[in-house]
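Next up: a single chain in structure tokens, the form predicted alone.
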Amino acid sequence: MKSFKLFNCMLAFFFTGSLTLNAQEGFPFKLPKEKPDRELSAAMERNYTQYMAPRPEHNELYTQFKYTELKGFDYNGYDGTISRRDPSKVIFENGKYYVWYTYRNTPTKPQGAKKSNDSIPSADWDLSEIWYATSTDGFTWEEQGVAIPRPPKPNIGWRSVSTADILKFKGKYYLYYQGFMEASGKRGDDCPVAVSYADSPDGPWTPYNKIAVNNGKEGEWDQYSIHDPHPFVYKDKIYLYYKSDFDGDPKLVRMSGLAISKNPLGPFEKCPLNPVINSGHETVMFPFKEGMAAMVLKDGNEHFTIQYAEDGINFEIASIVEMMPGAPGPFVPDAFNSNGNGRGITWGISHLSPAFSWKHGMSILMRFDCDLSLDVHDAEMKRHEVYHMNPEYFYKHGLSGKQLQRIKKANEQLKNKNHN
């Protein structure tokens, strides 16, 4: 397609002089709604049909993302022997608001894999448990304590349990999580996922004490990890994604991919098309009109995106955003129900993961809100720039060390070569 219209651009030179596409008419001053039926270059092509508005203020999927600080959590001085991150989804039950978190209490900040023991975590997510905390407008929380502990040795999640998600179907509760069995930074985080089970939200939580979703075989992506279980309930069947990173050591990539299963407790069957996004380093998902939405964080080509799959499997980027929360567990009150009929996503709760820097080696809770919902129609919300007034955020982002002896390197080399 792109040749063919190339190739009409320069046969229309050939016999005009002039480099006109089937001589049409400039395109509109008024930017029409709908797209007009002319000739487009990929630029106003893609505008017209990869998002779902020509203009961003009118997309659905696209926002922009206001944060307030929480009140109700203690982080000792952020000191970082306290630390709590990876929120799950906000769930409404009971007259108030429920989210579960990794939450970390240790004698010392972390300090690495090598200099790790029974009481001294290797990574901000290490000799951790699952806790969660109840609020009534989503803004002041008051914590409940533990949900999930570390259970004995050797039972899975033994050395931590973290990043949890919930999943509510037929009346009970489950909270898919990571569990590790090594400190973390032995060999990049492998762990399987592992599912506890309740009448409540408020527990007790009964472990399965079984891997719920199993690394993939020898020399496929998802070999050594599957972090980040996200369940949903969706055409009837449990939808749980997961992030795992694989291309080998030191850079490795992130994608997402899909087991599906009809009980919550398993065996989950993983698509064949998995991965099914190409990037994100903490991706999250919510139901949007008959198919799936998701917020894809950081790495990979596709960071920053919004992206939207009527199948829930083939994703396409919807919208480009900026500031996107970290890890966010968004309030999604139609995740456990399959009824086509998604209405999108308005609050939740995030993480600064390392809060403050990385010397503090330790993460925050924080609320975010946006619009990207069906029902709410938010005008701030839509504005399609940030304005960074203060110059001190941008020297923060400075030339390292070594970047500035490479353009000092540069000058020399120019100089001489000039004075030769």
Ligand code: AAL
Given for the second form:
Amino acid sequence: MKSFKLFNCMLAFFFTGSLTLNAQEGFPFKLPKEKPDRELSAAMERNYTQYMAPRPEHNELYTQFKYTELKGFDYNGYDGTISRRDPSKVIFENGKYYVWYTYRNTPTKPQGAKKSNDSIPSADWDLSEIWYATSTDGFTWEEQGVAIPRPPKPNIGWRSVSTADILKFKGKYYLYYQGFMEASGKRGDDCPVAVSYADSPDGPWTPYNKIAVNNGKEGEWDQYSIHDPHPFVYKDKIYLYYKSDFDGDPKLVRMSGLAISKNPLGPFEKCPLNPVINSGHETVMFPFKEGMAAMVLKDGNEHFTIQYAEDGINFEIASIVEMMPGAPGPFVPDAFNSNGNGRGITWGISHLSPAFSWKHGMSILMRFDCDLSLDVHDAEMKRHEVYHMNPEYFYKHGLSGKQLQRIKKANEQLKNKNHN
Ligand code: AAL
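Moving on from the form predicted alone, kindly provide the form predicted together with ligand AAL as a structure.
The complete assembly is shown below, putting the previous chain first.
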């Protein structure tokens, strides 16, 4: 017993001599609201310095997402011939909400680039037009029809116009969109950004007929595609964020960049630090406090995060979220204010793509709600977890044949080792 105590003492001396940490009391039971004055592990340091609050329920950039089926849209029995996807941000004008989106109505569902022709689409967003709908409550929508049709060849977007977003600047409206000059999938998903303008959100829209945001030079990350253009008025200029697909070896990576202009019709200058977001597919931004927040979904190291950049350029992770909406088009009341006091978002329109299964070859629009707002405090939206209680949901994400073979082989190897 004596020798055990002595050994313990020696141990304590050894450690207190080399590790000052041993002198600290244990971490307090009540999670301190402010960063405590003590040495912290990297994780606890980050919990106080990286996030807006040490608990997600107090983090204004943390949220759950809730989904509602929209009324007012017909999908031809979901047979793949009618698709709606990639909604714009929602704006409120003339006493109603407006949303624009990619609308495809083709004789067949998408067939891939090889089988595509003048009427058969290669991809869900091929041979599409930009349509719009209005609503007084955000749940029931009245489809108004086409806003931007496909222009005659060889104008920008003659093959397809898709993935629009709206800007209001000095009393005029501008729709930015992807203008395809060949079927998506011939090489990749290649397109520049086109723009049309109008005096009213109901149109008529005049095509500018020139490329608004150019692809990068040969060899640059955005040489082939500029997707998901979404404009804001920020610091009295037009900040247009976009995504590009690049480095297809073996798979594409997706990141977001920024182009800035004083004039809605350009010229847009690319931010020299591009890409400014290292992850995400259909990434979307909104003004928040003095900076910009971003919803970064699906792709990359930082997928399923909300990020924040005080200067609209240098984004940091602000929260990690789940069940994020696809291609979210939030209602952003202050998208064009440029007042350095962004209030955040609480709902929008998103898409589910593909809807039901890949075989259906189409997408649907839905409503999402959240609390990424400085003005709303919805405790239900700040819960930390979603329970998927249906086992079928998990079994649908089952192992492939190749994976089952790998596991079988590993089991056999182990068995053989045991025998030897
Ligand atoms: C979407 C968007 C763009 C792409 C395609 C249609 O998710 O990123 O719009 O080009 O997919």
